[in-house]
Each structure stands twice: as structure tokens, then as C-alpha cells.
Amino acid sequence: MTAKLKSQGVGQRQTLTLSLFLLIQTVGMVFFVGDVISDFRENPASVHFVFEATVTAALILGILFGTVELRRMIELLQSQEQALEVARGALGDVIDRQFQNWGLTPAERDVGFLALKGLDVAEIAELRGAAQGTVRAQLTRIYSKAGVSGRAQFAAFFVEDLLGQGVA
């Protein structure tokens, strides 16, 4: 499962859980409001009525606050997901442009993307149906064209660019 699907699942579960909680509180509130109205008709000056009315008022305020916060959280999760999608797309564009600037071949671009995703030589070779030696040679050419000494510097180039501190 990808990180995106996991984060969506967690956000949806949290939203569902909070919505269910608010629904249960609302049912309780309806019961208490009916009870408070009944107590008010019987004896509005009793300690029991005052206590139940206060608790019911607090419950109503809690539901209102919870609803506002749930709505705010849903909007925040949606805006964060949109920002993440933009960042993913922007990073992909930055990587693609840089690969073009370095003059990487299509095969080197594929290997470079897979290396940036964290796959090792054996995994890249298996995915591409190539020999590990071929992948190592392609990585060596990529690093040379990029002017870096290895995978860590290669990945750091893009991480620093993403953070707005591009490599000098």
C-alpha cells in the first residue's frame, strides 16, 4: 500500500470515528434535552434540574465545538493532500528537467528515477529486465553526468532542491 493510500485511509478513519462520536453525542443530547424539558415542567427550581440543564448545555456546546473542529480538520486534511499532490508533481517536473539538463538517455532516466525511489541495483535490474552490471554502469554514467560521487549525493541534490537550498 502506498503512503498516499495509507494517509488517506488514516484521515478517513479519523473522520469516520469523529463523525460517529458526534452522532452518539447528538443522540445523547436529544435524550437530555427531552429530560431537561420534562424536569423544567415538574420543578424548574430543583438542584436536579439545574445540574441536568448545565450538563446538557455543556454537551450541546461540546457537540457544536466538535462539529466545527471536525469540519476544520477535514478541510485541513484536504488542503494538505492537495499541497502534497502539487509538491509531488512539482518534484517530478524538477527531476525530469534536471535529467534533461544532464542529458540522460531514456534508460538512464528510468534507472535514475528508480534509484531516487530507493531501489537497489538488484531491484532495478529485475524491474528493467537488465543485468546488474548494466544497471551499475548506468548509475555510474548518471552520477558522472550529475557531477556527484554516488547515490547519497544524487538523492541529496533533489532533496536540497525541494527544500529550496539547491546544490551550489
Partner chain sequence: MASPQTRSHVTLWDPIVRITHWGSAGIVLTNALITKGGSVPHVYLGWGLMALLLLRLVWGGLGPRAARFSAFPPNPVAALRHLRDLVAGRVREYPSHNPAGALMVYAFWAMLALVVATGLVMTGGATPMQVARDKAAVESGDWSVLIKESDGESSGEDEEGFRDGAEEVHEVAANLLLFFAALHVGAVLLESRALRRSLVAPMLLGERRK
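Would you generate the structure of this protein in the form predicted in complex with its partner chain, following the form predicted on its own above?
Shown below: the chain alone.
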């Protein structure tokens, strides 16, 4: 979860940087084009005009390339996010089904989810407004129903599933 937020933050910072860069280029381009046009009116044959016109043309090309690149970056970020959403939904389904197979009660399912998310007993107890002893007892029951030795194996159960199926 945090890793995902971080990588997205980086992507978003990159698109913002590239956008600002494009903006500066465009502002520069507009002024250059204005200058080139007035130079053209004065003396179209001068070296100054030819040179400046070439530079401006290069700038315009750069802006177009930058635009396409930025669009590609934004679309890549969006598709990554979508893939993540799908994967998250799929994993949620897998967990739901497995919990049902194990015959967990609704309360145990909730606690199981929170435990998978990495919350410790105290946090789960606080979230659910229950005593820590209750949560500990629920976790023990979950582990025994799942036939795992403890929290590490419980979490590994689903990760192993993912790795086995080769879902990236």
C-alpha cells in the first residue's frame, strides 16, 4: 500500500515536472515566434532571422515531442493504476473465497482481513472496539481453522498462492 503510494507519487511528480517544463518551453516559443515574425518583416534575408527561425522551429518540435512523451507517461501511470485495481480486486476475491472455505464467521473474517493487512492485536482490538483477549482468541481460531501455525504462515498462504499462479 505504502509502496504503491510512493511509486505513484514519484510518477506524479515526474508528470508535473515535465508539464512545467513544457509550459516554460511554450511561453518561450510564443515570444520567439513573435520576435521571428517581426524580424521577418524587417529583413527576411538576414543571418539573424534565419538562425532565429531555425532555433524556434527546433523549439516547436521539442514541444511537440515533449507533449507526446507526457501523454504517454500519464497514460502509463493510469494503466498501472488500473492493473493494480484489478489485481487488488482479484486478491480480495481469492481471500474472500478462502475464508469461506475455512468456514470463518463474519467477525473472524474481519479480523483475518485486518491481520493480513498487517495490523497487530492491539490495533485490531481498537478498530473493532473489542478487548485484546477477544481478538487474540479469534486469531487463534482462524489459525487453527486454516491449519497454519501462526500469523507468518497465515499471510504466506495467500502470497504463496499469488507466486504459484505467477501473477505479477
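If you're wondering where the values come from, they're calculated on a predicted model, not measured in any experiment. Residue numbers count along the first chain shown, from 1. What we label the rigid core is the largest C-alpha set whose atoms superpose within 1.5 Å from one form to the other.
J.: Could you check, with the core superposed, whether the Cα atom of Val55 shifts 2 Å or more between these two forms?
T.: It does, since the Val55 C-alpha is displaced 2 Å or more between these two forms after the core fit.
J.: When the rigid core is used for the superposition, does Leu139 move between these two forms (threshold: C-alpha shift of 2 Å or more)?
T.: No; that C-alpha moves by less than 2 Å between these two forms.
J.: I need the hinge angle between these two forms, given as the rotation of the smaller rigid body against the larger one from C-alpha superpositions, in whole degrees.
T.: The answer is a rotation of 19 degrees for the smaller part.
J.: Taking the rigid core as fixed, quantify in angstrom how much the C-alpha of Met29 shifts between these two forms.
T.: Met29 C-alpha displacement between these two forms, core-aligned: 3.1 Å.
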